[in-house]
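One chain follows as structure tokens, the form predicted alone.
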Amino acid sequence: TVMAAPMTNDQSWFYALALGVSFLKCLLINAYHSTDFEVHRNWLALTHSLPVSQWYYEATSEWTLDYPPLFAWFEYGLSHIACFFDKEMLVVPNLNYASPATVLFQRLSVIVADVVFFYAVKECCKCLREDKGKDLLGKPSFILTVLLLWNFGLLIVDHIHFQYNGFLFGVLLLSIARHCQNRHFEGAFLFSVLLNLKHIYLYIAPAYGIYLLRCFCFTQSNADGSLQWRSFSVVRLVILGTIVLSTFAVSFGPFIALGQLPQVLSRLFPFKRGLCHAYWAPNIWALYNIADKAFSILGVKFRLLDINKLPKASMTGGLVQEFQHSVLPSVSPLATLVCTLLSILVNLPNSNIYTIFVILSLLQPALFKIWHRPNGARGFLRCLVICALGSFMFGWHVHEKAIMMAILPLSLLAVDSRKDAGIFLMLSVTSHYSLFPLLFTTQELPIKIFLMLLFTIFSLASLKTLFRKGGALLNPLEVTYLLGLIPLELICEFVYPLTVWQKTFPFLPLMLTSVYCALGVTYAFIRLYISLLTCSDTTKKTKMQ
């Protein structure tokens, strides 16, 4: 494919948006922060104070180092700046240390690291084809910039809750941009680096692997778009392999030399945390859990089950732990892993529980589609989003924050296609609302409501303007569902705390939020898959090259 026309020469609006959101982030410095704040403070301390050989063994804090080595080195680098703010934060036994200087440093480190994200967004905008003469508010590059830089989820997860997702998503988006610009070696290198910064991105690795093999290692296609086998380039495959292996060698090499690879891997892939997080992510397992609960209640009511023989309802206790389902088969880590991986690679003929979810996930056609009819950057992006969303739907101990891995890349498709814009609105509004329980303090309530309304209104208005021809982006049923989030918020936030059930069933509002949002996320996933299976190789409005 050919690189699209760059953005207009007057880019002052981009810098204004970047500075504006940076100023907003600075205003949030003293806001509530979660235990993730202590997680990263502890990692600063242990990488600064201990030799490399002890990094993945240190267990003074319960928040042990469980990110790949490159992120550990990132923390190590930050720690050498942190010592100028407050050296006490770098003392390992100083658990839950949060002096004003420590808070200031860690907040600023996230804000400054977002420079990578800003640059990546700018590069992604260069991959959009602009229509001349359009007003600024109608330009895809402007809309995309706001959807990414001012993304509600990133703002509350990184700059209130506390994490470094902006920096990581910057690496991902820059990798995507490089592939859109036919700079595939750079794109592969950046994604390899990303995998060694945070291993959750392994879920989208199949999209990268198939796309690079099909569209880069095979240099030509037949006239009908099918693969020309004789065009395979061994040289390109070897170079790609060398880039990936070299990156992993640099990252894991020291720990392999120390004989610590098994220990590192045991930290990266723990399976003792239970199927669901304390707050259920809005995925298929939330619906599975509530179905199991409903069946158990009905079974006891109609005397089909003995209440004394049922497992305790620990899954509704709001704790991070393993639990057994009461009626439906309990799901193991291996089941979710096999379900996610095999649903990407192959369809199973068996009619057991795993196959049901494999059929539902429908990831295999995504990879088949990108192999059989790649459809350039759009096809790669769509496959990437489906892999991300599929892993969110079926993964083990999925955090609600993981939905961002699907929302941000989908933003690029949303400014390119009417159908994708509608799917984006459904997924982003539902998923962003599902993040509300992360901020449970009273003082953050107006902040999260205001920021979400601001982002949602802009998303609806801008995408409606961009695709003004062709009718509404959402049908009446979808609008009704999204409006249902309003009474749900009123009940969970204002009504339920006043009832007598608050003390007896404190987890109920979280469960209602998770289950309601799971319906919307599942619907968006199905719509996205239908669009994949029904779209033609070319579309009328192609802005992305």
Given for the second form:
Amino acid sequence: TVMAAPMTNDQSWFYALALGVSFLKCLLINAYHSTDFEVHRNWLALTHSLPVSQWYYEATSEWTLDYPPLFAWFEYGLSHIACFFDKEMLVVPNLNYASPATVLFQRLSVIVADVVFFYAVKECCKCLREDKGKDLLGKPSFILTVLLLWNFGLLIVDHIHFQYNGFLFGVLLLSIARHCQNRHFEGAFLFSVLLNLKHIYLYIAPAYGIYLLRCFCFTQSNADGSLQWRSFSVVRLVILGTIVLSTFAVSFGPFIALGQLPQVLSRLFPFKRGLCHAYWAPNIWALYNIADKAFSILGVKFRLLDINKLPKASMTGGLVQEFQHSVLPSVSPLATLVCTLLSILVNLPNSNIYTIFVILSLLQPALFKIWHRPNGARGFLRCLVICALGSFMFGWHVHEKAIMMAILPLSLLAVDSRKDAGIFLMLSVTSHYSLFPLLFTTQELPIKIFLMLLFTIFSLASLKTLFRKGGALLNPLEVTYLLGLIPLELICEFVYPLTVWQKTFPFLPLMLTSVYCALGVTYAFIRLYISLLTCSDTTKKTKMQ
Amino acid sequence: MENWSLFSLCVLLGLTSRWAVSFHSYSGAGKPPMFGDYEAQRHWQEVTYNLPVHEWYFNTTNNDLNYWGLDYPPLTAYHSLVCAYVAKLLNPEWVELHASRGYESHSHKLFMRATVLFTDILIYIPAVLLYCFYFCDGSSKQKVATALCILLYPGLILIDYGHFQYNSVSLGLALWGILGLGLGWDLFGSLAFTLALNYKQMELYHSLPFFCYLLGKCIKQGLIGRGFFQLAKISLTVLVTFALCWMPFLSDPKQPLQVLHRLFPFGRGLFEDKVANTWCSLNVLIKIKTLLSRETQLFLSFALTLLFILPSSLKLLSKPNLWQFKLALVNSSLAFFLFSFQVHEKSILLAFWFSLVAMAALSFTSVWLEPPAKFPDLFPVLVSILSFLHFLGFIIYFNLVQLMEPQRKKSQKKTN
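Could you switch over to the form predicted together with its partner chain, since the one displayed so far is the form predicted alone?
The complete assembly is shown below, putting the previous chain first.
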């Protein structure tokens, strides 16, 4: 065809896509930004103006430093460039300072930091199986590049809401790519760096741990894929351990030397937070909450429960920190019941322990499967996604943005297998829609709708073309569910604000969105889990392992 | 990937970039007393809503023509009236007579930007899609690529969604006119183009090719018989459309004259500001603006425009087919831009990629370096002279192409 690119011009489309999305990001510089903007400005200020010993004690602003030390050093580095834009942003008492130069600098820093993400995507494309002779739009690497570089969630969260996820996910994807390329030491190093940049990635540490132990420290497997105990390599384990421990030492070292470790940990793992935050992430607790509310309403209606005796379920949207359930057991007391024993062992609050316990027990079959019959890098990736999604589903005080941790690695699987493509479509459309409440201003409404449609149409059409042999990717029930998002959006965004209930129940659209999306996310999680447990062993030779 | 998905991706990319550009500032933001084109459009909504039709183009106590008086044909005024009705529903303060001068607010900006997006989606984008689908040669991928290029054309996006204007309406209507002619629906095409002409008088740039093409087609069909009837039908369509648009102004002979006076301000001189056309560039060498009298300037520009437009039009008259028509559009608009009277730099929305490098370099230097004290206007003047030379090269090239008709057929991007 006319559009077939010659071999020498192979990579120009990558740079075109990267430049294009960067230009779009530049146009979004003036868009709405959330309080996260002030969070990062505050961190620039405090790392620049205060000595290291004060970083985790500083509390002038409510947005205290709650990321690990390496991120603080990253902000410190940025602050030296910030001097040239506007010195006033580096003054700690300048709360909510947002001059045009500040906005420009912060936005540009996110756009430039995304270069790490671009490099990681390029490396990931190398791990894919390439079909030569396909035209550009049908190439798996092209589709993967667009799905990652133009990901709706990243654009919305990073470049409008304001965060540095692109940079962090770049490190994660690079680490995954290195594992696919059998450069395990680099992969392990990158992951430990990532843990020291943002500790939320602890949720996928089990996947790394099991995989590295099973596939790397045990150098050989038997013919049927099971463990060969004698092939254990102590050297590799020691080197891995050294890499991880030295990274942590560099990062936490100064604070351990200053004796500040407990303070740092208390900042990193704050315990005084409720089960859900003001907007419920579409996970299992959203469904739990709605079931609780439904039972309480039904109970009162059928006179099974006395409305005066019910503990008031505080469901008003806003700054809800704690949560009391009406009918179903409140999660805290249940935690106390079950985890008294565990709380003796570890000095963490009971409620957090409960969810970690739930997560680990739910993930245990998956981790065991990986241990028993590893499927190489692809199995590792699948386990990683399940860890991320599982922790999203059951975690304490989860942000809806955390779903990105599951979607981006899943994109890698989606361009490789039909079933994963179907699950990816369900999960990505649902979770991208669940991000809509993050942008609630009128000006951003067309942008989020256009970008959502852009990403959805592209992923649907390209994956359908990629896997055109073998029937439809989504069954009718899934299609109906996804189409149901359109009336949901119309009601929540356009119809509901015009009704009388907007004043009395302002949280209702958020609740509807959260619950509807929770159904889709749960469904995707179950399907993914089943596919992991039932997937066949590594008999076929693929490029990934 | 299927065609419909590729086309919808192009449209969504175009819409996203349009709306993202609209986040930024508009012309004259926060600059009293006159502000800019944005305030002009708002003012026209105010004037058309509050005043009776016969006062719109006249200087009265309620309508100060010095403060952004209406200087576009009646269809723009009607469009402003419709927008004003919507504005009144949303927030009456936006179109309050006299009191709303210089009104600026976030919600008002959203409203104004939304009106541009609405008309764009209604008129311009469907025309572009139909054009690429039916009139582009090549594979479906090439059609999609053409659609993407046209929809992402930065000149139109920046002027309509940044600076603030409604060019997409007149360009879109003109494109519908071209579509009509291309499909053989001459009456529909003439109707659409007449509407475009009644929206912005700048569409006169394209009028001669339309005229020559239709006339040539009728002559080919034989002036006695079918051709004559066709010509009569087309003329009737045009006249009726004009009459309908100008109906409120036909009651009094003074009205149309005043409107024409506002549309063609011959009193404003050969050019204003820095424009990449002959007169501005020539002015650098010889101060023709002050040397020649206004009548001579008028005559000179008229003569040169006619001279440059004549070869292309005559060729089209003799060979009225679509390929010639498209080329004639390019040539005619270039000729008008380069040589006519009172041209604004926004009249040209065309760029050649190689010159973009030179342009970019000049733009960067003009931002970061200070011009030497003796020539404070150095960088803008350099930009316009460089552009002028490129456009001159273009008009010569396209005239050669049209007159000599090389074998290869390519679809051309529309210009204005």
